[in-house]
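The chain that follows stands alone, in the form predicted alone, written as structure tokens.
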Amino acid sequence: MKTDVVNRFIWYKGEIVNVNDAKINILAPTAQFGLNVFEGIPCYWNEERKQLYAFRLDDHYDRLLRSARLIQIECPYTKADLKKALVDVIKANEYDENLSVRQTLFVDGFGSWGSAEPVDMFVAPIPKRRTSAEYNKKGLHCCVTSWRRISDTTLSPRIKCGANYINSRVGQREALRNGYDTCVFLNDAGKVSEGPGSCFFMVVNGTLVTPMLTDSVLESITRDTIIRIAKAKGMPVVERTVDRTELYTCDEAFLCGSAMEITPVLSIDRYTVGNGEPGPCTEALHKAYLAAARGMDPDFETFVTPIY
């Protein structure tokens, strides 16, 4: 790494400028409304190869002009504009570990929340280990949270906007304040939903259960790629809705996120999940999930996308 965390490079704007440097209006929308979409791609470090891989790139930009289209802005960049910013940031930085990539668009100006231009971007790398507390843990103690998820007739979670995380900060601050890692989100149901920016999944007699898209669940990437790992490993999935009490009583149980990658739920409302370790399945899981990540998987070869 050329810089420190602090001093790091991010491009902005069609520059390579230091992250200090990178100035966006007070009264712009973005600012005042949380009016931008935006992904964070994982990058993960092969030491053996000395080379860094973008996982699912292409994925995530399909996601991201999704949520362009779903919020109603326009992006001014090719995909390929897309990922060369990515690849001249993290080059720019010289970045050899492994990496959450902060990629936003973002409606510049003095307009206001109904604005729809102009629109601009950054893209901001960090490495993994100065992401946030939760996404750092071992193991989690969660509670289910009294706030609602947000859902496709309100705020749908389908778009990734800066706006829909403040859903997530109040289940996140209320599972703090009472002395927990992290949240459960339900939905307007009554069903479970998913975490703070992480997927939900239990294992139940040896199947992989999560809830269904349909249950106020971000599409998520890593969802997608555990359900497809699990699936090529034999493992039994089922995609249901679930009810709360299901989680005082799985065997494992573990949120997930590109940030989070996989990390094992160890209580749920001080209900004790399994023995109250990582389960074998949760282990097992996040070790294929880190070797597809790092190209060491030839079944999962074309998630990967080098930058070196």
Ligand SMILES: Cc1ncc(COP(=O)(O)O)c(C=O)c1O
Contents of the next structure:
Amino acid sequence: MKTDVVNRFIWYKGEIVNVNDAKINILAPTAQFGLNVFEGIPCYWNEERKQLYAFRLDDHYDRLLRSARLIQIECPYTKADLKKALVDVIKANEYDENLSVRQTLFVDGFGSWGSAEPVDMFVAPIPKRRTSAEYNKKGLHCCVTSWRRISDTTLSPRIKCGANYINSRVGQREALRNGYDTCVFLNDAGKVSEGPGSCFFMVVNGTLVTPMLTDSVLESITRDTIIRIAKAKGMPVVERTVDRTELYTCDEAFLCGSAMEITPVLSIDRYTVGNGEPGPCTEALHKAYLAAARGMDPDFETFVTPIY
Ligand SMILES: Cc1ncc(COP(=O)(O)O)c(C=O)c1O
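Next block: the form predicted in complex with the ligand, after the form predicted alone:
First the chain shown before, then all remaining chains and molecules of the complex.
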């Protein structure tokens, strides 16, 4: 049965239930301390083929399991279970539109931040049109936040753990308070890392440049996709440490992630990027990314999994 968003079905602890019936213990470590790991899995509707494609599903599950391993949450499900839960819940909602599917492993029960169990899962499809404002903008005005990105010496930025997002939050809230759309973080070394929910790329003299994963960056699937697409198109790509100065002098810049896809950055700290319009490389990469995500690029067919 087709559902409206407030009554959508979600997969919760092995059952498909109305989202309003999925209750969680308020003392659970996930509720109190963000003790969970999760994925936001993009699914794109292909109107021509009347098909919904999940993008890089196996890579999302590999990262989910790496995240769980790092913070010692034991996943009670196999990869086949993870996938079946996602397919079942999308089918239950009969979705034929673009989605972000939140798939979260969480620590339930009455324990504390040190607890290892009980671990369970929810899978909640979120129609893309419902994502927050900054994800729907045509271009972003950014600042460099005064907060530093979490580092591998404290809370690993490489994984997707709920608690990590409070670092994202303080940067994002500072940006909004000061009249920007979003921010770019510097890492402990004062080098460029990433956005609050996105990775950073810039174009310098025709070369695509992005910080290295060791510069305090999430192991982003969109970042990896863009690097592969650019290389396939013959565009030079360099992963290297990026200085703050380069933010103010680059030719093009964009933030990317499963939620915001590829969104041009129009200014940083009020320095105009390029001519202040989305740049040609950014636009070409966005188009190529969407083609791959909709299963329309034969070079990247293995990236998509049909749901129906
Ligand atoms: C901090 C951070 N960096 C990068 C990304 C992009 O990751 P992905 O491309 O896997 O969605 C995200 C996505 O949520 C993020 O939170």
